[in-house]
Amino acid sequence: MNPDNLQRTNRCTTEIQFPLQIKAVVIDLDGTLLDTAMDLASAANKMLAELGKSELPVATIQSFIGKGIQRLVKRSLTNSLDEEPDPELFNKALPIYQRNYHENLYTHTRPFPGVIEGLNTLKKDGFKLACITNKAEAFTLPLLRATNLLHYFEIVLSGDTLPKKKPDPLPLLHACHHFQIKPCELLLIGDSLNDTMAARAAGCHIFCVPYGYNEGRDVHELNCDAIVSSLLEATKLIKK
């Protein structure tokens, strides 16, 4: 089965009945299994202080995720959502980023509530699980680990996992391909506006949770399927 194939042949058609019907679920890493900002904002605050740069509000840099750690850090050097740094001063900022990330990877990170709940509740209705992060695989994977939840995972996609990440449809298409399932029949649960284009490029379902880090943008202009307000309210409108 080919994804490109998956991506023309297979899209939902029919109108949307709760509870849907799925066969596996993808679950987005930071802003809806994981309460990251904390740890990714002091790496931010700590790499502007070396470069000698002012350290900026925990909230202005929570704003700044959810396109990956390169663009995590050149708007922490511009203060600013679509503005490039110089190119020198980014290759600069990078490493001294990625350096104190790794060391500060979980001093504050955890599940946000219902995670646990409703991992444990998908895995015991029999639903495939697989998590898809636009985050780097050094640190997605030590992450899993260290709040345990990694082993809830068939497949673990990372940023750098694929040629192409969110909001591209490759990913989540991958996803389908691994457990020979029409798009239809998979549910991706995010919290941003890359989560919303991936799926409805791909022809997946989506939900979102309010709780997340979309860029500072109200969750509910997104084109979602639903809002729930934690993983195991996500439960309740699926089934097998």
Ligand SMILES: O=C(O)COP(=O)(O)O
Given for the second form:
Amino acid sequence: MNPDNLQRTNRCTTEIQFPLQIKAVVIDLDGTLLDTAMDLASAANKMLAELGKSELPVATIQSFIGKGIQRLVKRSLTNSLDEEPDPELFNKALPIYQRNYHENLYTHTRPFPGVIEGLNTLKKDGFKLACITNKAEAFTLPLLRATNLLHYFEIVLSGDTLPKKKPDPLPLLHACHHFQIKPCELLLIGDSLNDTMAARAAGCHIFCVPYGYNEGRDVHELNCDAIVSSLLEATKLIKK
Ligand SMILES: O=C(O)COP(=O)(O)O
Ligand SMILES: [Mg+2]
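Form predicted on its own done, so how does the form predicted together with the named molecule look?
Following is the full complex, with the preceding chain placed first.
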């Protein structure tokens, strides 16, 4: 069945009940699995310095994380969420950012508390696992390898793996197709509006963690099925 049909025919229709009965869990990367903000911010500030521009506070750059590397570079150049930088400046800045981020991809990046325990529990309980991120593949795979998380996931879909990324439902529907399950048998655990919008559009369940990066907004504003303090906590709310 193609992903479009899955979206139309297999939405979650019943009231949700805990523990949620699901077959697979998809986990977001930045702000959910890994605390990447420090390294993303240093790369952005090194880029700004190389371009002769003023550096930004880490908290500001943290609020720019969520819609992929290109958007992060645009936001850092304009110090705003939505403004477009001069295209020439952006074309010059992007490779500088990519070089700096590659050079220090995991200097400070670590799994958040409860991530390893949560992944081990999910694996032991027999859930199929995928990682879906808006981060470009060139950074995602080395990062998951370096932090020893890659082996947990049957598939990893990055921001540039498919024609569309979150908040589009395509990566989640692709995962459903891969696992041969309905969207309502899939749970996404994420940290931002991009995750909740993608999950709602796909018809999947969605839990949010409160410790991540929601583009500077309160996670309690998000339309999710539960807010869980950690991945380990999430395992207590689901069953196969
Ligand atoms: O790369 C980003 O901006 C966000 O990535 P995420 O989807 O893993 O949170
Ligand atoms: Mg995230």
